[in-house]
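Okay, so here's just one chain, in structure tokens, the form predicted alone.
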Amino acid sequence: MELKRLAVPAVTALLVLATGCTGATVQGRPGASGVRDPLFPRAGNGGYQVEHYALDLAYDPADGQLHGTAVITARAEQGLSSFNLDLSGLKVEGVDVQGAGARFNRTGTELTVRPAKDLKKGEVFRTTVDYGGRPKPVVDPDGSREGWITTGDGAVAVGEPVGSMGWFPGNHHPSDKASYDVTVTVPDGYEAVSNGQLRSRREVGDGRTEFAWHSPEPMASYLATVAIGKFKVTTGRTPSGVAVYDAVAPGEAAGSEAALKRLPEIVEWGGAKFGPYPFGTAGSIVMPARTLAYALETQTKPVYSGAPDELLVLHELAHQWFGNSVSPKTWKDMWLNEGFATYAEWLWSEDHGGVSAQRRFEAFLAGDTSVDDQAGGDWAAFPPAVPAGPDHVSDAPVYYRGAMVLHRIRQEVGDERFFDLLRGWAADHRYGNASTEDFTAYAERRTGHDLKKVWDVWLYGQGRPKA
């Protein structure tokens, strides 16, 4: 993605570079400033893989100021004389690497760090970044807003595809997954919610409360979230023992009640269809209506803008298997997220007395909106494995034609092998990353069928496919 670059005065840059330690003779080389993603080439960074993020944040909705310390534990994949972190806006107040002051400079969304001593290939190193300011939303190529979004009495952080750089420095590409600990301090009376398990909640004085959240399973940074507000919190467990934590804006509580009551049932249903639920916790964050123009499958606790209905909860929970546990290698593999979650909606309907997946597939072919109101849309505008550009990565073909690809596989191989494929895919790629090429090869191997015609016509073919 061509991100807007913010000018950095030359004098300021020189002053920043002059701070910290001067370093030894260069033995490594700079890490790349992007991973050359086909749609968002400047996203992420090269030369290292993050193992863990420890984020310590303080936020007061009254003044909108965010103060943060990020401790990033990573492994060098090459000798590094310098490396980059992605960060949009916010002022960097200091950086150290392995406990020693490091030189750094900013160019747009790139924070370049030069350690006092070169890092060796294979070395596990810790980078600490102190930063703060008033975070601003990140605007996507399609015009949608992400990053740190303020509300009337709080805020929420969402990151698909690159908005997480708007609230913490990191390697912001889904190919680099890590575990997280997120500590958030807010004024008394507010709740602070993040991914995973709430380890502690304690009053720390001066009218503030600290919330500490822990996510042990690998997570792509776009799935990280923090939500701050005066939420109504409810907790429970699914029949199989998965902890449930729902945080709902008071004004959305009545409208959310029916759908969220079905959340434990949906988790159990998904476990039967796709294999064991991949995380230790589940739940939801319901923000005031119109906070966002979309819902997002943030790991373990999807974010909803206003009260969700049952199918939306189903869709975002299906992502916990497809998109969150098994994450895309690049953003052009987005259909592996959205096509799978959309097809999960079709399966849920089929299993609960609604329209069958076959009938829905036929409705899309016929443009029959009496069966599905999305069937009249431009679902065939481009092949789902080849999005037309970064501004089309969330368009209808990625969702609906992606779901139709899966149904075509089901038609070809039969139910037994198809559902074995879904469970095997989720199990064998659990907590990892996968590409479209990985999936097509896996599907043929797992089912024992030649699916080339499905790929050629439905996944990669131009024009409107026919049955």
Ligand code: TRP
Second form
Amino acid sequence: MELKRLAVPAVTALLVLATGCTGATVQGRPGASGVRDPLFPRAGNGGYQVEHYALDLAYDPADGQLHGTAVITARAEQGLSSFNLDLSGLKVEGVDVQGAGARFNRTGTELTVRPAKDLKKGEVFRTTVDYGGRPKPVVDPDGSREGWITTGDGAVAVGEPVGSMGWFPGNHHPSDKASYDVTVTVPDGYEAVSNGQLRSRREVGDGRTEFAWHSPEPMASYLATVAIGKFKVTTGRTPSGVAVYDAVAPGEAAGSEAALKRLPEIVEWGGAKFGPYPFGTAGSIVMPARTLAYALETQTKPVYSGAPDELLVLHELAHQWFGNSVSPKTWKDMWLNEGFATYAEWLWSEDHGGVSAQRRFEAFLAGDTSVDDQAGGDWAAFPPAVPAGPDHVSDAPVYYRGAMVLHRIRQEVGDERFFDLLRGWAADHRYGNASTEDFTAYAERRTGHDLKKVWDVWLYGQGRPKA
Ligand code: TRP
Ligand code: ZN
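Same protein, the form predicted together with the ligand this time rather than the form predicted alone?
To see the whole picture, the full complex is given below, headed by that same chain.
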């Protein structure tokens, strides 16, 4: 790790020297190689913000080869003599910036690009990266696998927290959200599915079919997905008109049916609880069982590994409001995703004949697994706003104690103000990013309550709160 952090400045120093040699006016300086995320310091890059990714991918399940052209439109936030993209594995065949060939260099997961001409602060510039090879999964600090994951005859790409660098070059940190066009060419007979709306599907000759997907709303790169397989596709609409696209591995179709049938109703329920569904489309991607050890809330179409049940579909759809539309500023703010999605499960249950959120909260306090089988877990291992490290972002406190924080607020302010807070939070931060401190300040302002004790004990305090 340390080696790498030294290596990047060394490379950029060389590039600066090279500029000096040409006698060009130096307007820019190198963009940072990370955004100093407290848990994933190498994730993302500084000096620019991406506006749009156009990814043109070709994949052959028979040999596992991916070829990609990424056209990245970004705005420089400083004068740039060079900037970085994150990319793990794969071979970079060429890079150009504003139509001119650019020099590039790779160190670890950093792809450093040196445009022929410095970029000016405020300039919108286009970078094209040609790349390819056989993508390898990215292994997380907690041992889970993400990135490009192959199946018996297909693949799926999932990116939380940093797996997206395993299949396309980008600014892979949730603080940089962008719109996407993802075009995927696969052998005839395969489906290729991604986020958003299917704009076109056409046979392009050579026995291949091209699928063009469009995501107009801002998306954090960890939520981008592509799934390739021989899926059974079903389309429909929710009662309020959101287009639904479900792609299901044939072997999981029967097992998925009951839960996916409720998806339109869940989207409507979320709309009533949290405010309008934030995206133009909804749906699901159900991969063969054991493709992954988890589900992921990929934007508009969550990915499931094997048939999901109703509560899992509910959880991943709740993330569309909390996590996807309102995204964390850093990975430390993860409880704003998982605590909210877990609390959504509690709310759904109390609205549909299950135990009340109050009863569930008490069961967690008492460790009573007869009410909730997770209540016996170590939800007090660390405070949810201070995760113990990058290998703990998926641990019980982030999910269950995160949900308990929300319930404690509800106890303090009452139902009316609490639900107004949830809707206000989703509306006022729609398509943006927010931190824990943004939330605590917002909650106090919106509800008119001093909630300092809740934050001190439940959000930041060590140990197991008693009530
Ligand atoms: N966000 C997923 C969910 O709860 C779980 C998950 C998958 C996850 N990969 C992760 C959480 C990586 C943290 C980090 O629906
Ligand atoms: Zn979740």
